[in-house]
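Taking the form predicted on its own, here's one chain by itself in structure tokens.
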Amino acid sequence: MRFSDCKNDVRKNVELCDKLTHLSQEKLNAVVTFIDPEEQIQEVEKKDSSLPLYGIPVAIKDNFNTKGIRTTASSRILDNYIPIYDATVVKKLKEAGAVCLVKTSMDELGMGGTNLNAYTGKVNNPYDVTRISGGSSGGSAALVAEGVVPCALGTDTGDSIRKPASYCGVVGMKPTYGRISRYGVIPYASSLDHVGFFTTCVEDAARMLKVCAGRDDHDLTSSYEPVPDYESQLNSDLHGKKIAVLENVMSSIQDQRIVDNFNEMVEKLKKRGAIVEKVTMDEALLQTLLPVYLIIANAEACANHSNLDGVRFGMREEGENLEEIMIHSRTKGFSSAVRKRFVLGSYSLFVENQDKLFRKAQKVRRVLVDAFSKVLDEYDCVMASAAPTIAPHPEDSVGEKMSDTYLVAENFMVLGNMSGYPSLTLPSGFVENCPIGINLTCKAFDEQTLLNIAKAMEEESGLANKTAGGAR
């Protein structure tokens, strides 16, 4: 489903998507909370029908605050949390005419890449329900991939939009850090978190970015950069565009079918006039990506979530004193996977460990970003397979294992978070009837080039608007 499919009257269109999301729940388990759309329908019907998202149903990842609607971040400790305001980007969607239908499942507090540790259980891949959707924005990716909503909000701290996009066969975009406000988003790691979205085609992604982007005084990290009309400026002409293939990723992928698919796309881009060359970054440096990410992200998470103690708000477990209440609440309120991350983050923030762990990780991050920036000084875009495998079964998921084979290929998209550069994954083909994708990253605030190159690739793949659910 794409935006242009939503041409019926608002009520008919929204009610159809609402029905489809309910029907998909048994298959996908992608929804945490269903939202009664009636009040929103009535409000939208009063608005100008030329609004960019007029009557478009949208799914919202469950770490975006939604006024009066439960927002859990898929964590037991937030099971009773009902915000009193909308996140800025949710407010923008509504102002543009969108109707918010559901809050989607995610890895708890965004901490994961599989969507296996959500309080409500595993999210299933629409193409093969025995496989994972990827995470942490797996619920949003799955619903768009199933074709029951045309777009969905997500967040991306390491690759949490772009990896699920690959596994589920949709377009997943993370724009430049600061391009979209993070106000009202339950954070994971503030220096790495990005707001983004899923669509079924590049054209819809361009429209979503225009709607969502812009300065927000509630988020002082949001940018004053002007926001172009990305959709009207889409141009798939690649003549003279210089694209770097990140060879560190491609050389470590063992599934030759994924490599062949990627190479076929490279040849098609060359025929369209692009200059495509292989680039190799320092392998030892890239192998620091995962450990540096884990240290920084989890240290920031400890600070961001210190208020989740069962006292100020959230689910409370009783105890004989304040300390026991907090211990019991956090022990029962968080999954073992999240508690593990908090332990790691706390350890790196101990006074005696800050210099040798946290500050050292920050310095290595700077070296990584500088090295990546040098590549983009010479090229318009960096390109690689978004994942080294199709969506795995839960027991085969690599997760955060320090695998020699996939240490770089599984984690290279973290470069987009460490640098803040805009990055997008789009589908490029199928292996064993499961989607595979290609990731693109461009210079800061050069989302137009990112979308233009993606549009050319989409034209070559012929996979625009393909969903697991087929025509609706």
The other form holds:
Amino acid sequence: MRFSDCKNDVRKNVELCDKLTHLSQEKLNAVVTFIDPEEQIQEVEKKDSSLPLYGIPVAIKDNFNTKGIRTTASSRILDNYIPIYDATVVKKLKEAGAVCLVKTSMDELGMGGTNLNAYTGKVNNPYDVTRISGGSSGGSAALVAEGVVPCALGTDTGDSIRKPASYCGVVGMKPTYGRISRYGVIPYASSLDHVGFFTTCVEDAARMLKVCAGRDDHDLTSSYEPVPDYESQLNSDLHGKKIAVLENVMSSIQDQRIVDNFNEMVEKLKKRGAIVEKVTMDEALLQTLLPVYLIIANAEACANHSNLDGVRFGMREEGENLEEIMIHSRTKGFSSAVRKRFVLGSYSLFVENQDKLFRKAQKVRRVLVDAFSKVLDEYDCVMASAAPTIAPHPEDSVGEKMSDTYLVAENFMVLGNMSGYPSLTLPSGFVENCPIGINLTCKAFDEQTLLNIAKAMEEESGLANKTAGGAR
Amino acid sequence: MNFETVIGIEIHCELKTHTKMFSAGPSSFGEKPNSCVNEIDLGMPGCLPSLNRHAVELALRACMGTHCEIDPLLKFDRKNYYYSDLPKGFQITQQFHPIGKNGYIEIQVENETKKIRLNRIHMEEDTAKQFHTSTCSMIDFNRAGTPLIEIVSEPDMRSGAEAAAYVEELKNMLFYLGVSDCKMEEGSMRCDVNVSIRPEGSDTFGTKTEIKNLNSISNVQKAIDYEVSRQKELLLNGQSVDQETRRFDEATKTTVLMRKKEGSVDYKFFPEPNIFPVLLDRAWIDSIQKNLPELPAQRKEKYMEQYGLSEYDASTLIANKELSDFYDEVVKHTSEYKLASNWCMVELMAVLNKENRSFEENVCVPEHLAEMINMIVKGEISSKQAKTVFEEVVKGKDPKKVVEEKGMKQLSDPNEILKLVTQVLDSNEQAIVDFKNGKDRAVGALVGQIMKLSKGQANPKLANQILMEELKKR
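What does the same protein look like in the form predicted in complex with its partner chain, given that the last one was the form predicted on its own?
First the chain shown before, then all remaining chains and molecules of the complex.
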């Protein structure tokens, strides 16, 4: 389902999508909270029909604060949390005429890449329900892939939009750090968190970006960089575009079907006039990506979530005194996977450990970003398979374990989070009837080039608007 | 054995801003509990800090007033700990890069000037206020997020009196600079004192104790004096001083153990990722420096050098900034500096104290008081009349109108006065004889009669002068 499928009859669009999401719940388990859209329909019907998202139903990842609507971040500790304010990007969507339809399942507090660790249970892949959706924005990815909503908000701290986009076969984009305000987004790791979205085609991604982007005084890390009209400037002409293929990833992939699909795409891009070259980064350096990411992300996360103590909001477990209330609430409120991360994060921040863990990780992050940015000095775009496999079954999912086979290929997209550079995954084909995807990353604030190259690839793949539920 | 006392002081000072350090929630005092809060102050999930520019300006003023080196690159850090008065579970502070460092202020103790060095001034946010009852604890988040600066001294003070002078000097300075309202009793300025003693001549420090939350300058001195004697007694009895946190008990005038310090807490400080370092504009810093409000020391110098006030008068005026501000307004309209200072310090303060009024209520128009003073000097009203006029001036009335309404205009026409003098002399032969015989007292009696005859309106100076001339003629 794409924006252009949503005609000007707001009620019809919204009621259709509402019905379809309800129907999909049994199959996907992607929704945490259904929102009764009636009030919003009436609001939107009074608005100007030329608004960019007029009457468009959207799914919202459950870590975006939605005023008056339960927001759990798929964590037990927030199971009864009803925000008193809207996230900036939620506000912007509403102002653009969108209707918030559902809050979607995610890995608890964004911590995970499988969507297996959600308080409401795992999310199933629309193309094969025995497989995972990927995470942490799994619910959002699954709903868009199923074709029951045209777009969904997600967040991406490691690859939490771009990996599920690959597994589910949709366009998943996170723009430059600071391009979209993070105000009102329940954080995971502030310096790595990005707001982004899923759509079924590049054109819709371009429109979404325009709506969501821009400076927000509530987020000091948001950028003053002007927001162009990406959609009207979409241009799939690749003449002279220089694209680097990240060989460290491609050479490690064992599934020849995925490699062949990728190489076919490379040839097509070359035919369109692009200059595509293989680039190999320092392998030992790239092998630090996962540990560096985990140290920084967990350290920031354990501080970010110190406010979840059961005292002012959220699920409270009683105790004899304040300390007991906090301990009991946090012990019962978080899954063991999340508690483990807090312990790790806290450990790396201990004064005696900071130099060898947290500060060292910050330094290596800088080295990684410098190396990545050198590649982008030479090229307009870096390209690689978004995942070395199709969506795995739950028992085969590596999550964040140190996979020897795919230490780099499973984790390279975190370069986009460490650098803040804009990055996008789009579907490139199918293996065993399951989607595979290609990831592109461009220079800071060069989202236009990113979208343009993606548009060319989409024209070649013919997968625009492809959904598991088929065209409706 | 003789001991030397070593004192270092940490002062938390709330900045006088309209909104909070990292949110647009209103800063307040005495408002209904939990009425001045937004989602940020409550640490709701997903909130991000914004930065209060005015708070930065006030912190810069404090740095400038205390001769601190200013770090133009503003950076913030997280201090992590769990407590119910800390909604986010961390406090945003400046651990690694304080906005100011290596400053000093000068204090006066027993007519000697002493330099007290400041280690640092850093910005941070205040916590919520807690109230404990026997059955429950209550939290008021109005204070949560209020901008603070923490001013950390070097251990340069050697007595309770020096410590009190240091706090007083800082308090006065920060108040003058408009940085804070510095109300210790209301908690907008809070004092933690570190005290240790060591044998005289020793160059290592003794074990220190920290006395928390002293709420007045006199308590600073009392607490230190008690603590020093307590530590002395311990050491002289062969015992040791333990590192601990104590509080001052008003009732017994002693310090009481709060908790022992066993190892320091690891606050796991790390740079705040949600606030990028901010490079302060040099021109902005310069303009703050240029427009820095007058410091008390500068004002005192002006009073003594330019206005010719005594050191005592100058000190008395600057000790009360509102009084001094008012005086400055008065002397914009009169050059009778000394007379103006008397009226401000004595008469005006008497009215304020008696009627329990404050300068905030616009006690009287400075221009009116200046006008009244000018009228006295010009001889248009007598000092005695002035007291009556003043009673109306502090009710907001123009002295000229008061004089007119009350028909108080002083009689200063020599011809008119001469008539009165002649009349009095004609009916007081004996007084003239007494005067000729050298009884000066007679003159006083005669002036009294002239005044009485004029219903108090005759210019006494002029009347006296004409009387003397006429006496000599008889």
